[in-house]
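Next up: a single chain in structure tokens, the form predicted on its own.
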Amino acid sequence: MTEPVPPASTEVDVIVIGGGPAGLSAALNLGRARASVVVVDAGRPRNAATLRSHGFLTRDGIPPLELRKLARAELAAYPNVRVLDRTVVTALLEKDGDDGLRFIAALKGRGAGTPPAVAARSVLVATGLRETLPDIPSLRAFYGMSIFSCAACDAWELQDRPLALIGETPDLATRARLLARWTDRLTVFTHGSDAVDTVEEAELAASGIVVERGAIDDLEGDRGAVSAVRLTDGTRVEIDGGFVRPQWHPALDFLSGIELERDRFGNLVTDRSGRTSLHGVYAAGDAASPGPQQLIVAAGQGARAAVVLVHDLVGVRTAH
């Protein structure tokens, strides 16, 4: 059942839902186009545990929270852009009327001055993903410090070391072959699942990749530095770091009141410019991708969607 939406006390050209790299990049470009913008940021980034982010040109190795801080400082130069901290959209509905305000978003905020609702001509969804890690007691203690989820982001720092890949999803063997670019000492742990079939195991073995099928009892290590994987049968496999394959879920519950096309993973289907199946609604970053992307990719998608959104607002046809 859709939550009732209160009358809007704030009206803008665009509401950006999500304050990560995609949403902040979109807001910057929208602000520079003189659009009035409200950014709704829950303040719970998926990469909060990550100490360093990599692959972002001119910012390689920057802490993710520092990147967000720099982006916020840049947005502060644009009086037409407002960021609502610690605020979530509880419902988004299409709005009746001929005033050009096509959508209304109900808000719930922990900060002072959050309006009960915002009306907007367009919406850009950049809420990213939620993730569920395998059920291993100490995994969170190492996640973001010596256990990571993105090879492109973090494998360089772990190259040529004995590494683990932990997961329970059907793409585990594919990820193992990718990680073999950075190390020839890789052990895949399926945590008691059938994530790797016998054909895949033989292919991995031919490349020197070991598959351990036993359930994991826990990880060993100290102060965020993992040192071993301990199986329930007592087997210990020493490692110097590793990767985990989380289960990812799009954070889109607030969209239950409108019809938008989804892919088989539950992400929003968009064209190459970020337009969804509903006119006036756009998506960028992980909300519109089949799995997490690097920060610089999400930021680029946000910038592109913002440019196209502005063109659409004024009725300019482009080749995008």
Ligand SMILES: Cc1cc2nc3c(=O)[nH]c(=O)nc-3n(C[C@H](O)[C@H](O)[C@H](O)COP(=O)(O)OP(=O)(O)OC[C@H]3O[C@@H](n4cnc5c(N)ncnc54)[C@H](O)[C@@H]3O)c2cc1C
Given for the second form:
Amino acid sequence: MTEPVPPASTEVDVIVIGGGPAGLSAALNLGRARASVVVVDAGRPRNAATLRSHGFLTRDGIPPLELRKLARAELAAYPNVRVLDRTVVTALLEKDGDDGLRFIAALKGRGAGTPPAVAARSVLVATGLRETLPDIPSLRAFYGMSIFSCAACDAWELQDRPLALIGETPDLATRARLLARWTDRLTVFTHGSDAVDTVEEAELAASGIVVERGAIDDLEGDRGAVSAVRLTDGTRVEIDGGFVRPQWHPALDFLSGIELERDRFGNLVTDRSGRTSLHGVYAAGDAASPGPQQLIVAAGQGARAAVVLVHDLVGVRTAH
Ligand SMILES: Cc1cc2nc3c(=O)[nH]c(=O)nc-3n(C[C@H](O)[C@H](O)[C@H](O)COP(=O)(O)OP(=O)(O)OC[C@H]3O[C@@H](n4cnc5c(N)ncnc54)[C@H](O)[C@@H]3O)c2cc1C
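Provide the structure of the form predicted in complex with this ligand, given the form predicted on its own shown above.
Zooming out: every chain and molecule, the one shown earlier first.
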């Protein structure tokens, strides 16, 4: 059954769903191309747990909120771009009509308006990812402080220390070999799973990497600084930081009313410029097919999608 399409309070060229680096960078470039834009942002960025972001050229080490604040301040110079904070897109629907407004987003929250919906010619999905961490009682308390998920982002600060890699995913041994670039004191914790097979374990051992297969009882430490991993059999391994492999899930429930091609992980499939399988819908950042999950990559993808979106709105064919 098709869902009823609600009336809209605002009509724009583009709805950007998600106000992280992907969405904000797209909005900046769309604004500069004189598109009317509404950015809808729930305000729950993936890296909210961390105090410093690394690897963003000219902003290495910046607090994540500060990066967003700077981006918002730049957007404020463009009267054709509106940001709806603490507002969620609950559903995106296609709509009929000859006004070119092909999509309508139902909204909930602080900036939702009356009626709570925005109509648009195009949509950019930049809603990032949700993470599920291994089930270890105190892990959340250390995540983003001394346990991280992205080596490229945070391993420099932890180099040459005794580190843990905790995970239950089949790529654990591969990630361990990568992490060994930053330390020669690495212990891999499979938390009772069979994430590392015996051949991989032997290969890791040859590089001096220890594999602990026991279930983890909990982490020890103080005020975000982890100091040891404690197994249920009483074994205690002292560490001075670590990494974890979360399970990642796209945050795309609001797309259930629209047919879009997904990959086997549920991420949106796009071409290299961010076009999805449905004309007029684009995706950028962590919400698009897997790749390096980094702020500058997300921002770059947002900028690129904005350029092709404008070309598509005008109806010109380009090399993009
Ligand atoms: C602990 C941690 C540390 C990290 N450190 C670094 C680092 O140092 N350097 C680095 O480059 N990368 C780092 N990353 C990765 C980085 O945070 C992500 O790659 C980046 O945030 C992706 O940007 P994005 O715009 O795609 O998504 P996000 O930044 O996650 O933004 C998505 C936004 O969309 C909103 N949203 C979701 N659903 C809806 C909806 N239905 N309606 C409205 N809004 C919605 C969310 O609330 C959020 O504000 C880190 C990640 C984590 C978890």
